[in-house]
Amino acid sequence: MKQNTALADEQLILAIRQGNREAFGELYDRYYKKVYHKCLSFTKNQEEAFDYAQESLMKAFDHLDTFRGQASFSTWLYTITHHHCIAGLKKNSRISTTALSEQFTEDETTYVAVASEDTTERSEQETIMYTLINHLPENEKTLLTLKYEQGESIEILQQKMGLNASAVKMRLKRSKEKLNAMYMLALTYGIEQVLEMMEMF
């Protein structure tokens, strides 16, 4: 499917539900910048906003079957993004419980339905991500594992890798961008085809 901005969101979602994986890429391209700027308004940090935007979009795509069309897709997506940012900031102790409760909207049930599914089964997103990470070059795999699975600080990564802070951050940024690009390709073309492509390089 070539990008066609004349297609309504609902048409793209219908195409996705009918097995047209290329529609994922178009929907992603349509909303990534808006979701990123919404996340940036919460985090005030570009790197965090990048992570939150990717996670919010992936969460929404993994749960498209819960979208019922009672509100527009953009409202549904922004609700998920809103709550993902709030939950992330609260987890990092950067927003109070009172502020959190004040941020909830009438669409809270939409997010709760998605969150409850996440707690009962390992999501497709996680399965694809872990598979892709395991097929990355060893240095990138190690870096992402240390940072995001083991929670190592930049300072610890500097010591373990013999790099300065800016070099560690740059490698993390590039590895995340590569991983997220591979993820979107996996949604579009299938994980098997992406793994075959990775083996070629």
Second form
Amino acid sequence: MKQNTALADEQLILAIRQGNREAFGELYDRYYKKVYHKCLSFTKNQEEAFDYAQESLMKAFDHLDTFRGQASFSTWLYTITHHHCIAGLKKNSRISTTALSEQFTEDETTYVAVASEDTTERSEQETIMYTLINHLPENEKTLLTLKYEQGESIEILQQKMGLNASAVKMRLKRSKEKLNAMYMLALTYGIEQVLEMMEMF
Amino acid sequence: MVKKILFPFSAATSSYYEGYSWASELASKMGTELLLFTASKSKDEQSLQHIYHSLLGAQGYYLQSAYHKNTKPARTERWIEIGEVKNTLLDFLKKNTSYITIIDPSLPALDPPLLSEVIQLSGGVIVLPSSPAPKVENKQGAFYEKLHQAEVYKLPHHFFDTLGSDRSLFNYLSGFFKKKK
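Form predicted in complex with the partner chain structure, per the form predicted on its own context:
And the full complex, kicking off with our chain again.
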């Protein structure tokens, strides 16, 4: 075990894939308290935070083989935790669909920032997100940039895009959902693979 | 009817992790719920946090030493009382008699008179051995070796029926018989 403490997360993951159970313990021990506190920041309830933390850790460690190392392990783990908590609270009606939507729509980088408190990781996450935005079809990229980077209102977007309000909102919603999905895929499979996929469609 | 599993523990140290893993595995095999019972001097935020951290640590130990690759854990509930584990445990068992209680050797001050009372109040009792985990390569084998070494009291017939349907047990036993040939 002592040998493992000096290893980086990614080295531990390699060791785990080779069947090293002690490496599994070391990696788990590094993060379980942090995952718990992340869950607690959502639930404000220790009992519930414990359930979400346990489930998030299980989910992540059960799917370690899908971790491609494009983002850091902590980024990947916190993103899984973040999504698990949101999904759980939504299921228990603790977050309304509108509130959830607002959390993701006010600024996509907020979503990125919530997944990690570490500046390095945030920067890494932002890089992935901006790379994805830059590879969106031009009309989607323009729409998202106008709305979230330049803060344009729906009315202005209507005029610029020549669409009615509901069409603008629908396109924004679809673009954001697509971006979120691509982001999750990028964290799991790597940005290059996702960019290849985006070019195919 | 499958009874629920009760696992009393003290979060003061991590010495209950081994017993926790075994109880989790048992609950998983029996398809029943595991009630994790402990007591604390108070239920302030810090005390509760210490207990939940400790339980997550125990869960990590279980996953690390998992008896099988499929790590789907048993459903758990937590029951936290204020006071000492041994006294609150007896009070709990007086009101809830249908549990199979797993007694871990790390449980503080479980002297013979107290153990008799736990046995009397429980729907069944398994006292885990204080010796270290058996050196068995096969994890399923380790689980059943531990059961073999444990002291069992009042276990209902269906307990063995349920465990008897565990396919991994069959695989373990058949492997054992192959070795004997």
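Residue numbers count along the first chain shown, from 1. These figures come from a predicted structure and were not determined experimentally. For clarity, a rigid core is taken as the largest C-alpha set superposing within 1.5 Å between two forms.
Checklist entry - Core-aligned, is the CA shift for L132 between these two forms 2 angstroms or more? => result Passes the 2 Å threshold, so yes.
Checklist entry - By the 2 angstroms cut-off, has the C-alpha of K169 moved between these two forms once the rigid core is superposed? => result Result for K169: yes, a 2 Å-plus shift.
Next on the checklist: Rigid core aligned, does the Cα position of C39 differ by 2 Å or more between these two forms?
Outcome noted: It does not, since the C39 C-alpha is displaced less than 2 Å between these two forms after the core fit.
Checklist entry - What Cα shift, in Å, does K141 show between these two forms once the core is superposed? => result Its C-alpha position differs by 52.9 Å.
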